[in-house]
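Here's a solo chain for you in structure tokens, the form predicted alone.
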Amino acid sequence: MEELKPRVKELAKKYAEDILTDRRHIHANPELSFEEYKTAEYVANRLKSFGLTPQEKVANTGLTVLIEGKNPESKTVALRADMDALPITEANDVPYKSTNEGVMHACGHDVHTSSLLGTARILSEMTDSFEGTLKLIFQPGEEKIPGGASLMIKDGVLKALKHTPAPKSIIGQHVMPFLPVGTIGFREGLYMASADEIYITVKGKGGHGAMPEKIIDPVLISSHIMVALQQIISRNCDPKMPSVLSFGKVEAKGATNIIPDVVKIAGTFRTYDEAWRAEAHKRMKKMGEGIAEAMGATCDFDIHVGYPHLKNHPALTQRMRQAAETYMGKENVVNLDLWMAAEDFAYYSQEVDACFYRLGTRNEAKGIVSSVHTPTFDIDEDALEIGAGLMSWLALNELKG
């Protein structure tokens, strides 16, 4: 394998400018989840220009492409990128600023897609150097339930084809603005949390705030519910199991002396164990409805079940980390902590051996320090050459492993 590393680095450097151009085009033309029609068309045309034949309209706006080496039927490894953007108005003053008002690539999916395009180009020129098949997955809708990954899986991206086996493993890459450009992060085992959306509607009887005896106060009842629900985390969850219950929106359309009829609450629940997750759902619903009933109100407790937790297969992640150390230098590969954010790559990790790692994009000297999901998020574009080259190298190592 070592003899292939100079070739990978040479091709990554050769196509670095094209990868940057791809990234800037995608960044300037963002599309929301499940609306990535022009992005998918752009990706398909780029793949065709490399001499590849993509399968389009997978899960409507997704696509896949195979890169076959020698003995393509021997083994398949999948590589994944996501293509959707967020409903955020970009505040950056850059030549490639979003031209779609109110929509922005604020989570780095433009980086993931352009890097995987670079990987496709590199590996399409190295098919005589590896055995097996690489399946590249460009998926829609990572940012929105039910998650494009789940729909791609339903459309068969992890199944065997007539001449190639089902993917044995899958590798995913995500930007990390907390890591300096030039560094890579890995974590074995549990990594990212499941994520569910919670919507609570408490219905009482409104009226004048000076006559509480004549009303059923949904504001007060909602307060009791929100405080009591925290007890499920503190007294029913194993303290060794990370769990978070947070409420970010409370809507009570009253006034200083007006109690409304209805209060609406929205929040999120995150954890790392599917059995506990299901149990917590039951307990939360029962507690919320019970408190409301005991205080004379009603409670509609609606849980939108989101992505499962993401687990990195230990052996695969160890192999990928060792390969990354060979490519990047051991000093540039770091350990990651648990991350309570969620990612629909988790669906793949529930089906096959998976490794989801982080690509450093931070550069304090250039003022590139903003977090994802913010209007000022950007990357040090030196990460693009690294991202494409490293994923190519990891894929080659996994095919050989």
Second form
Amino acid sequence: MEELKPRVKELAKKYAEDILTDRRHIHANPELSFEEYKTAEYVANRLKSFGLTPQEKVANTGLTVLIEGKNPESKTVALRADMDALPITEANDVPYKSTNEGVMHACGHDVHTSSLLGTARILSEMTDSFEGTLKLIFQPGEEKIPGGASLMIKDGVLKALKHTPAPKSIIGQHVMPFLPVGTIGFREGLYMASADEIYITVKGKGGHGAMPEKIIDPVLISSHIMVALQQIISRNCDPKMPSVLSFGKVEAKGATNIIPDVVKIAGTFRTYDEAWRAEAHKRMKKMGEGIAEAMGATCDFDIHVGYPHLKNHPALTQRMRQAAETYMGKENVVNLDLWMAAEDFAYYSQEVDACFYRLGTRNEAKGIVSSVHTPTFDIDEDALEIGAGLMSWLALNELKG
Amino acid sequence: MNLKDKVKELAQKYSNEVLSDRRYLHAHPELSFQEHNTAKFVANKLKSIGLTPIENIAGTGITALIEGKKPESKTVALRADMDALPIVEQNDVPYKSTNEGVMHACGHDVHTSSLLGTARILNDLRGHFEGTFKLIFQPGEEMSPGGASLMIKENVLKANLNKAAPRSIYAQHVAPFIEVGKVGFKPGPVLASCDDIYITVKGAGGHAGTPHEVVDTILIASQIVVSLQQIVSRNIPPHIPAVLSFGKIVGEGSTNIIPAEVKIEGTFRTFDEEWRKKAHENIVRLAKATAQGMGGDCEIEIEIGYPYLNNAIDFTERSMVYAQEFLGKDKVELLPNVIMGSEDFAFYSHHIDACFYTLGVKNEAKNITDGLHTPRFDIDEGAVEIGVGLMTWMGLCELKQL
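Same protein, different condition: the form predicted alone was shown, now please give the form predicted together with the partner chain.
In what comes next, the whole complex appears, and the chain from above leads the way.
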């Protein structure tokens, strides 16, 4: 195995320039979730140019491609990238700035996709060096419910295909502007939260603020509901289970002396256990509806179920971490904290052994420090060669292990 | 002919003029403190009667004296308000507002034209009473700080031109909940004080997934709205009517973003000046402590509005008797309850004896039932002659008995 490392590094270096070109092309031509037509076409053409045969139009704009080594039927490992961009107007002044005004790769999916293209090219030149099959997944719509991952799974990407068996494990990476370029982060077990959006509409009876006996006050009732629902976290949830319930928006459009008919509240619920998550949904709904009813009103308690929590398979993640230490040097591999944001890679992690790791992209000296989902997000592009090489190396290790 | 019949006869005689004044005012409404054309109209009418109005009091206000025999002996004040509301009229009537977006939806056109009618009658009856009537046409009843408070600052309740300071003051208000032909009285407290409350909750905004890094303004605002209810249920003596309502909350984050600031707006109304002040202190203390106890803070602004309106008990009870004499016993109602609305006539009621009564304008048969401050508010115009005659009669009776 060790003997393959120089080869991977050599190929990563050799194709670094092309990966950079791919990244910049994709960055300059971003497309919104589930509208990644040109991106998918670009990816397909690149894969074909490497001599590969992509399967297109999976979940509409998704693609998969197999890279078969020796004994391709023995084992499959999946590698995943996401392709969609965000509805943000780019504020960076760079040659590869978005040419699609109002849309921007502000979450690094351009990096994930170009990096996986690099990995495809490296591995397609090493097919006589490994046994088994690599299945590359380029998915649409990570940023939008129901999540491209869930649709790709529905279309069978985690199942056996032709003579290649179903993937036993899947690896994905994500840019991390809080980690310096050249470093990689791992976390075993629970990593990212499930995220559900909560929309509550409290319906009372509006009227004059001076006549409380004639109205049913949705302003007061919604306040009671928001206060009471906090006990879902403090009194119903196992204290060892990270959970958060936040309301960020309240719309009560009356006036000092006019009580409105309706108050709308919007929030988010995040946690790390699917059974508790389902139970919490039931309890929140019951509590909200019960309080509204007890106070003479009704409430529509609408939960938009989002992504599940993302769990990194402990043994797989340990193996990947050790392999990364070999490739990067021990000092460049760090532990990650829980991250309460959500990511649709979580769907894969509910189905097969999964490892989602972080690629450092920060460079304070170059002023590259902005967070993902901001109009000034960018990466230190040195991360591209590392990303493509490392994922190749991890895939080879996992096929062997 | 006795005086009562004379008043009735004159009220009838002038009813067409009063109606025409009312319709002119209704068709030409002006917003609070902008009643320039209305004031000019009123002043010209008063002059045409032969009176000498004092104009430009508190901007657009007017007073006029009508002197009987021994004019310096005693004074009774009669008050009308002149401003309209920012409402688009939806009535299809010949006298519909010609000032788009402004409407006499609170009957001040009726109050003003009615007082002009009363002025005509009293002027005709100068030889029949001793003392002086002071007519007050005030601006801006609908807008803080209230035209009444400004008129009082301009000394309308003080002695002037060798006349005595008014000892009592009358005002009427149209009531769409009372049948035309009837009037309503309530001795003692009748309308509430009204203060606007503006609270800005300040915390630390941020991502909804990191509660340990934010100070949650939405939750603090909710706690404040919930806990402030105890001002009414636990702090104020249960026999004092009080209400605290919040009608507006602005928390403009999103499902996953906690905003740094949330604004709450409400109204506090009650019937006791001492408890009103204490409630203000308690609201500030409780809201601040709640916010600070949760790691945030809040700014509270209480815009002090009108005080509660207190009808002097003896004066109002006497006036009910005057009204019964004039209209018949069955036409005078005792209003059963206080009303939580508010009215700047309240300012006068904290200086001198005041009587604020309601003039029925409802007519279900004619489908005239819409509430005040609605775009379809109107009156049965039969009420105008009654309003003119009744205020004249009660003024004469009160001046006599002082």
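In this text, rigid core is short for the largest set of C-alphas that superpose within 1.5 Å between two forms. None of these values were measured; they are calculated from a predicted model. Numbering follows the first chain given and starts at 1.
Core-aligned CA deviation for I258 between these two forms: 2 Å or greater.
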